[in-house]
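First comes one chain, alone, set out as structure tokens in the form predicted on its own.
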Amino acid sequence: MDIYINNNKYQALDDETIIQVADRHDIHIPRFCYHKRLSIVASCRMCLVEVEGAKYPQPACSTIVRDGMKVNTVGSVTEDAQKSTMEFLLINHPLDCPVCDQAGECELQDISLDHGDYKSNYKEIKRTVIDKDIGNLVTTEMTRCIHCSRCVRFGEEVAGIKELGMTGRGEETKIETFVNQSLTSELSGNVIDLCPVGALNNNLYKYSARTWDLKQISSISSNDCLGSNIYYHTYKNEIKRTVPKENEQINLSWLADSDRFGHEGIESEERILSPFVRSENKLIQSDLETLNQAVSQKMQEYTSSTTAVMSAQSSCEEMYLFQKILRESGIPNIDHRSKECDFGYQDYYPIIPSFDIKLSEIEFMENIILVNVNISKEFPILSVYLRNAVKQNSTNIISLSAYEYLENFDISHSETLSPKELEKYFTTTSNNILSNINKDKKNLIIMGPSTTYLKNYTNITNNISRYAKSINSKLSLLGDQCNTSGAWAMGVVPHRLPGGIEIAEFKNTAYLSSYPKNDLLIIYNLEPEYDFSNDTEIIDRLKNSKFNVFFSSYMTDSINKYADVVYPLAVQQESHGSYINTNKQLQVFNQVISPRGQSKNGLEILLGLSKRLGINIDDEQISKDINEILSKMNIKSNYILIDTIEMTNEKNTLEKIIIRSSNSNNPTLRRCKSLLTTHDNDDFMSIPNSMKINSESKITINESENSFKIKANIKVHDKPDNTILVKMNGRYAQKIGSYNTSVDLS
């Protein structure tokens, strides 16, 4: 249909507003409480326009178009309407702009610019609010909001947890929380984007800049698989703040707060700021060139004794070449999965893990089955997908975990199941929810990345992949870091070169395992107490091996007491590189703040390794490398199909298993103390309700050949059977032993 705007033609379609029409054709109104992803309440005016035919200015933003309908958003008649909306709006609104940090990019001070008035008719004093503590991510000023309801709606709508709400009446009009408590969503830090004034705002920025001050670089989150879009805002070399770079096709307007926040810990007292290497059993500062040498001297002398263990949190270009300066010095023994113990999959493992369908088309599955994953916790930003599948298709949802989690969408059914019921549950369907699955309808199972940590991950992945492909399921695999990807992709796995090509010698043959006896172990952005499938073993390899080699961002007590040399590394947003998410997407970051101390890029360090070691290499001729290798790969399904596989053993033994924590997932999150705080601030070892624990009892658990108490609330649970579940955050002090095993208690 055709509308008029301004005496102008523009094309519409049905059912749309003014307003959006308007904006696809940038011309502009003002407006408040309207945005794209929001429903639309038409409460603030702002937007009111004139429409030929109607008696008074209607709302551009829930005004519907017609064919041939006539808007006039610049007469007098609309002017007079905004400008008395404008009047009504500001009558009880502060005059604090010199000290709001909104003042600069407020919306209110805008549009009172371009619509208001130089004068107010009202006299009377100004009323005030008293202002909430809703927790350490976001404060309030209160008094300034004026009730567009965004923050209300976007807890209901996206956020899928009611937290913030309008109270009283009239001038008593309040927006609070119910009850005096802290914002607990994941997406909590997006109603500070969506406040059109400077009521809610960032804690970690406020006061620290103005807004004209600030530098906006854009990035990538290192955080989760999804690589969310960033801009990080900075002054004078720190980062003030972060916000969402808007993207289609994987966080739309939104940011999960551990990628918001989660620039905290790069400040930390532990960061490392220059090389050290151990002389008289201290760590002391040195230089990269006395490194390379001694680095480079014990890859010579220790060659087939080395293991070398890589985070995916890296980025592709020093995965590639670290695995090339490895390879070329004949070590072969390479991996990231510092936290899996079950290697048994891994030659019918599909070149990269990725989500096999577009995020975009997640709203039209009919069935998602959910495996060992709490996508709102761990996956803030696929949780608005998810819900919006439940809200605009009636998607059903099942949940099939080892710990009963809350999600933010409607789940139709849940069971939590321990890791040997899990791997029965996808050949048993017959008996289980799974058989009201129809086939031919559109279908998607989401594994979680902490199914990997399993001992049995391979028998589980291979009975899910064959009844997905029996109802012609699509098969995502969720990987634990940003750059899981990444890693398989750039041969950072023992049994293959870069781009999924196979080594023969490691085909059908048992996994050499990422910590045989060692004479040289190099552990690369990785920290041993945290980062490991088990503490101990690898502190025991730590202790026993002849030469330890770091590279690292922070210190911990395992790297001031064992390593030999520890580089200084640089955090994501002092490097550049880039990272290919779950999607299937290669994305570039850039630098966004210069490198502390003497720390450098990885890749640069690296490359300084490379040329004391005779490799012949470059940045460009790295990125020509790696362009190849992925136009040359062929990612088909996910599928993981197993010729010949043995069933668990089904002994009834006692189980632990610990549960995976997203916000502390890497070395820069789990120093970052606002956000562990308000999101995970709950450790705690939960008990079989069978054993007959009470709460107050002192609990050791009795692992392989160690001993140790964990230092937690103690809880109980009914589900699943034989198991111990474990929640830890952060730096934790003490040893929690392996990730995945059979235990005894004392």
The other form holds:
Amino acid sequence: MDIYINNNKYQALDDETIIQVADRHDIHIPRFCYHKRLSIVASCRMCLVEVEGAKYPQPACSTIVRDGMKVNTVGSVTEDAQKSTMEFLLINHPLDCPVCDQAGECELQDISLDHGDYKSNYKEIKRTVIDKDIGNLVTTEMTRCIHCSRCVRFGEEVAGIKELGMTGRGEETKIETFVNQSLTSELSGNVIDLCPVGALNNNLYKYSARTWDLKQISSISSNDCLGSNIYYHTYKNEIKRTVPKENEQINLSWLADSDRFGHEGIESEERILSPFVRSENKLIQSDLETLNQAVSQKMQEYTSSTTAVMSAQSSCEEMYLFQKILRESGIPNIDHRSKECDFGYQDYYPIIPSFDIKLSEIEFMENIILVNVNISKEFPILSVYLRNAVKQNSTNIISLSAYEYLENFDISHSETLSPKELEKYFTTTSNNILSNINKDKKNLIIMGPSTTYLKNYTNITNNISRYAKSINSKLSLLGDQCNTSGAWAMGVVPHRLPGGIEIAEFKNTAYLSSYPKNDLLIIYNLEPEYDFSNDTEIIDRLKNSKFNVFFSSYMTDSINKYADVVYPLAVQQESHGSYINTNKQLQVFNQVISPRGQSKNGLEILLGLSKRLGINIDDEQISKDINEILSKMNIKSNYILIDTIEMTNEKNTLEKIIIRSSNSNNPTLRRCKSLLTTHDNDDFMSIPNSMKINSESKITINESENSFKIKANIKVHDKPDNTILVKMNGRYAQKIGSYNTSVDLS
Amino acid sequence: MNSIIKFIKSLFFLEIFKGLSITGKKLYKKPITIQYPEEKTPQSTRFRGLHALRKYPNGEERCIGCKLCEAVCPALAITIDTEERADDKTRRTTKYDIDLFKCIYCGFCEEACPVDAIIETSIFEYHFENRNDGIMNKIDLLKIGDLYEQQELKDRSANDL
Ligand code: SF4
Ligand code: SF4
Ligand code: SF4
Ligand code: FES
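Provide the structure of the form predicted together with its partner chain, given the form predicted on its own shown above.
Every chain and every other molecule in the complex is listed next, the one we just looked at coming first.
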């Protein structure tokens, strides 16, 4: 149908509101409560427009268009309405723009300037509201609130946790958390962007700059494999804050808290600011040339007993060059799977593990099975899609995990299963909930990254793949790190070259198992304490090897103790490169700030090293090679079908299961103080009910030859049996060693 | 033709007499110059001289770190860094520098300030012996503010018509 806005004819669809048509055609209508991704409440009245024939001005956000409707967004009727609304809104709004962080990007300021009146008839006292403490991430200044209720609706509709609510009426209206809680959602930071005024603010950014000073640089999130698009706002070479960059295929208008507050760690005191070499048992400052010389010499010396492990947080360029340098020096033992311990699946693995469907298609799935994943904590952005699917199309969601995860969408059936039970669950489907799943429906299985940590991952993934095939289901493999897909594609695995080309002689080789002892260990952007499936083992290896090379941004105890050379690696925000996200999209990120101290972009360091080793390659050649690899790649489905397989046999030992925490999944995140003080990082160990241990008991854990005594912050669980659950990266996880191991508690 | 007349006129040194006649006239009038520095010209109460940062009577600095002065300054002479002050959680500057070599004494900063913190005092006699001294920091500015507060109040009341 056609409608007329300011006497111009525009196309409109049925059921559209005036504001939607106007927005599509860039006609400005002021608004506060309306937001394109939230429901319509029409409470602020700022969007009043003149509709010819109507007695009073109508709210554009809630008025549905009619054929031939004539709307005026300018003219005296509209302008009078706007002026009066503005005057009402400003009655109780304080005049503290000079100290308000929103000033300069405040919708109230802008609209008041464009549509308000310069004078007010209100002479009485303004109201004040006491601020709420809602946690470390979002600060409040509630006197500034104009009760648009965007934050409340966000909680209800998108985040799925009703955290903020409105109490009272009229003058007494207040936005509050229920019973003085702090915000718990992993999406809570989004209320900062949504709030049109300065009532909800970013705590990290508080009072540190002004909006007009900030430089905006676009980038890609390095905290999960979805690759959310973000803008960093910098001032004087420091990142002041992070905001979402709209991307309809990934993060919509939202951002996970780990992305929004994840830049805090960059300025940590633990940053390594110059190259170090060991001399007389101490790390002393040095220069890259010396390091390159030492490293290249050792690489030639220990060719056959070198292990190189690289973080999957590295960019594709770094990965490509890293494996090239090593392979051309005759070192085949390269891997990125530091957190895994079962590699039997590797020859059957897809060339690029991926989500398999577009995120926007999740909505249309009829059955979704989540395996070992806590979507709302680990992949907050994905939870928006799943929640939408449940709400719009009542998708049936089944969760099969080792822990009773809370999700922000409705789960129709959930079960806590130990890894062994999980393995069997998919082969004996006739007597469990999976028997109800119809193969003619649209089915999706999402496997969480913590599945890969398990000791029987090969069996689990094989059984799940077979099952998925039998019900015609898509299989989504979520990566543990932002560039896990890239690591597979770039050949950072021992048995495949870039592009997934198999190397026959290295079938069945994984980075540690194939070498009982290492003389040279190269560890790239991984922290031995946190990033390895078995930290005790890797530290043992570091102790016994002859030479240890670290590429790292932060100093840790073990690096300090065992490194022979340390390259100062710039963090992601200080370098440029590209990531392949879980949808197989190659996304490029820019350098946002200059590297701290003498730290350097990993690519630059590696180029220096390759020159030393006489490998001729440069920046441009690398990008060219990567593009060629990606264009030639022959991507098959995600099914991992293995022909011969033995079921894990029963043993009566405890299994250890790691609960993955997305707020400490990479070195920079681990150093974000405000994220670490959120409730999600409570460290605990959970043991089976049957063990009869209370929080006072001292526990000794015997793992292979190591024995640890800890006084644990213990929770007790009923199911799954014979398991202990440990929060990843917590104090206990560090002590107990392998992510999934048999332990004796005594 | 014109040039010939000009040439003949020049032979009589007429310009010199014209000039000397002005000199002669001024010789017997009261001089308009004064004997600086012994004598000084009267100064407007709105004079825009050296900058200062003011405090409230209770000793609290006025400046709230809004950076409006920095934003308005046409010469980019002001540099401010801010933070949340630990004890009372208010917005405060950690750095407030004015580069007097850049400043053009336009007074925009004074006008922009919402709390009358930055002002331009009546001081106009000052010099620097080092290049770096031309950059006034927060401590200097607050000190001048203390010294000239009374003068400023007087000037302000004179301005209130
Ligand atoms: S706090 Fe902000 S977003 Fe929430 S109701 Fe008030 S003004 Fe709206
Ligand atoms: S007087 Fe003008 S030029 Fe000087 S600091 Fe103030 S605004 Fe800048
Ligand atoms: S001097 Fe005034 S304008 Fe400048 S930052 Fe301080 S309060 Fe703001
Ligand atoms: S935007 Fe329409 S009433 Fe608020």
